[in-house]
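Quick heads-up: it's one chain on its own, the form predicted alone, in structure tokens.
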Amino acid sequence: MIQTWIFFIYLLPITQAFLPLVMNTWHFENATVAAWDRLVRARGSAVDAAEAGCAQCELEQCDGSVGYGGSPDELGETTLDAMIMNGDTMDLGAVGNLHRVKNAVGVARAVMEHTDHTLLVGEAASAFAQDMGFKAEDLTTNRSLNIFFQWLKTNCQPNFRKNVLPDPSKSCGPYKPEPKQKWRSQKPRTQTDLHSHDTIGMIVIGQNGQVVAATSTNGATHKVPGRVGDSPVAGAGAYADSTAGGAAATGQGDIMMRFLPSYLAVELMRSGIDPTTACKTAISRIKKYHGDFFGAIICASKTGEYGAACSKHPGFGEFPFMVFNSRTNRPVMEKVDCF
């Protein structure tokens, strides 16, 4: 009896030490630190911290896949997607296909706090942002222009078109629909540059147990103008519920958003499944239909336990993610093998 009692006393501090927690996709350490500083040193809320972390990546143009100057669309323009979700209130704000405003996650928070809507998109979202005091500025850079012009020189390869004329695997547009009788089954074409899918997804859990999730990205390179990916979609790009946990995804958003992997993972954790298994189950659900898709997900329970999973793909055998909590007391990059 004495040994059993000591065993439980030993476990309790370890569980409590998980909080607070900052966790994000990829190796974006400065984003992790920015979120932790806002949460712990500045004593901000988990919402403040998640916004600060994603905003840091927008400023630094993390991997060229977050913020301005990356992932130009078919017209050479960079547009942004972002979301933020408060797991205490289940309030959420998101923007998609945002033009000419750099701080996409800040605009997403403005949608959450200054409207009764969940998602604003396109030019109207940009007008809303300017009304809220966000500066309008060109998101194009020399780098993004170079990516665009090089793409034009290679006959617009790769692209996201199908069942159109001229043949999109050989030619640029403009395109027109191909007669339906000539359609053929096609697998989604994966971009050769896997970094074009490096969305930052972040989960923050405060000492008080508030769970917040946020995302920011400039989307898929050479996307069709008007495209909105999974990042600003609740349950796809991210999801947070303070009674269960949080999750955030990254990868081929056009595929992943059809399966709501973040929502699925959180609901699995609600039922008592550990975060790693919840992440793997969410990825497995997608692999059942798209065995070679590229994607990953991070998961954290309401107590601060965490895990991750990824789908194995050529050139992508392991997935790095960042963790900062009161046990590590510093940002730590961890990796998980893909399956």
Contents of the next structure:
Amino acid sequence: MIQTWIFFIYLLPITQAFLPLVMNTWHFENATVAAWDRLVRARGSAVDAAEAGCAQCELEQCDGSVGYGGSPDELGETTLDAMIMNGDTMDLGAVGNLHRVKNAVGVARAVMEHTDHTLLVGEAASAFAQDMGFKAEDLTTNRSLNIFFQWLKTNCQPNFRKNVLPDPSKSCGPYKPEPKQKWRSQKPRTQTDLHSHDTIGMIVIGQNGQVVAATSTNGATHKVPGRVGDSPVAGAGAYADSTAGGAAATGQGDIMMRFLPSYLAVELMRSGIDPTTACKTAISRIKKYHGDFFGAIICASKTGEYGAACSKHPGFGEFPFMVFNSRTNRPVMEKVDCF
Amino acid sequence: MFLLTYKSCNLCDLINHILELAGDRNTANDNNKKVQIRWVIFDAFTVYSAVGGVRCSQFGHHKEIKSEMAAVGTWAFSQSAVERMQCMILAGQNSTDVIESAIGEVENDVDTGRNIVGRGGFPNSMGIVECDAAIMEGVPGRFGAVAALRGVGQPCQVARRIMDKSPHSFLVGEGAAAFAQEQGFTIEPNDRMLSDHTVAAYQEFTEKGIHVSGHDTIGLIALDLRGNITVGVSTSGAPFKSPGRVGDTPIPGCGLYADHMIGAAAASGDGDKIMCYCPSFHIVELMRQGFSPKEACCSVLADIRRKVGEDNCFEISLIALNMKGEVGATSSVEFPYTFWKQGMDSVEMHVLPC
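Given the form predicted alone above, I would also like to look at the protein as it appears in the form predicted in complex with the partner chain.
Every chain and every other molecule in the complex is listed next, the one we just looked at coming first.
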């Protein structure tokens, strides 16, 4: 009898100890707990859990870089980007430049479940959200207004303009294009506020192996109105494929979205590369062209192994992320050194 | 670095000369009699093409010619664009200028709009034309995109301005229109973006619920004589789509991707589905691993088919070009594409079976 039990124990995949898994960028612990509770206690799906985790950060305005009341654009408005991807079905829902609705990841899920589309943007996305029952409300708070007014006082420094007149390094807009012969090569932008590019990126892997990835952010502070970063772009901000794993990224979205780091990491894991190496390769690919860009990525394979990597940037030498799985049995913050 | 001072009234001789300099003497001799372009005036002059009367200007100084030249486009209606690209590439123009110009002509032509691109493209469910477009240079991952842009007949030009003039990569909706206006574009009223054809189709849709099929996008890839590769894409999106809907076209890695060491790819088809698979990025990655463009395209399509099930495959068409000027294409539907490469006297159209 004992021999039979021992035999069956040996048959158990060792990796079962790693699932289920909730993992997210930064030290946003409440989001991790919210996702885990939804997954394990409430027996929700991995999609429910990822949505709940990101929504928690939207509610709490994590670091001022997720949800309402943060990162005002050039006109002082806060707009949101989010996505959610179901690695079982490869379904995806995303919103970009969402106005006046707080629960951006919820709207992204509605796009996935209530339309045949994948990405809705701008005012039309807000109209869709309201049709779906999301409340329309002002995303501006005293805090975001204050950030905006302080920025105006500094003559709108820093900003994301280049090759325009008046000189954007000295003046606010409105701007007009500068004649081409006067264009200067872009000086590297000094990162004055590391929080200006944070995103919550979350990977959830259910006990049954369903991989889901989701993101939510209010984007880059003082961005040009209408700017969408990497967060709602499949393969850039996040990617999920239950046959391989999931990944989610954070950082300078304008740069990162050109390199599809999340997709690359998942494909590398598919070919058997461990999550840490997959993450590092994705970051290295970007560093080749942007040596000290600000960015990080988390990766998890379908069996629940995980890793992370980050790019060294002035003031940013290590990257914290949260893990909660059946081995830790509580939310644990881990860190990786940036390279 | 050298200055080409060759002056000739015959483009055949000019091409001959360029190809000799590139070391490809045999090809130069073969080309001598076959090129269809009528006459050329070089260096201080302007090159004219007899094909469509397209005018090409050249820049005078040329750096060392080091690559194959090629151009490829999606769908049959890309033929005139690829012919234009052939002329401009041979005249020494930069791949990004070539793409911007060639796509712009297609976008702004209300007749090609029925192919679901730019002006004359089909409106969204509220009757408003919203365009998506993007441009990506292989050097070094430079990218610009617009989505849900209203009132601009050449959205890819706005995408290029984003690439050149903004540290951002992607602008959408009203913000994209505001940026375009700042950059000197006129935001035109919606009825200037519609055509008789699309007005009639929209009326049929609202009154009788009749849909229009097709998810065409124009995708063009140019490889210039200096070895620069650029890809551009543009679409007015799925006919009668939800307002604000963005498909795969302007999404990096999905509608398009380019890498200056490897090549470029572009996709067309059911954008809502395509954008879950990052096919253009995947194709370039496979080419990086040594796959030919054709093998890479086919492998990516096979991979998608495996994931969704053979019977459930959505409409997707893919083109790819590597730095040797080799072209690849594949599709889940009947798919004509046009291409030209150095050594060919004219643009050819191939039609892939399903």
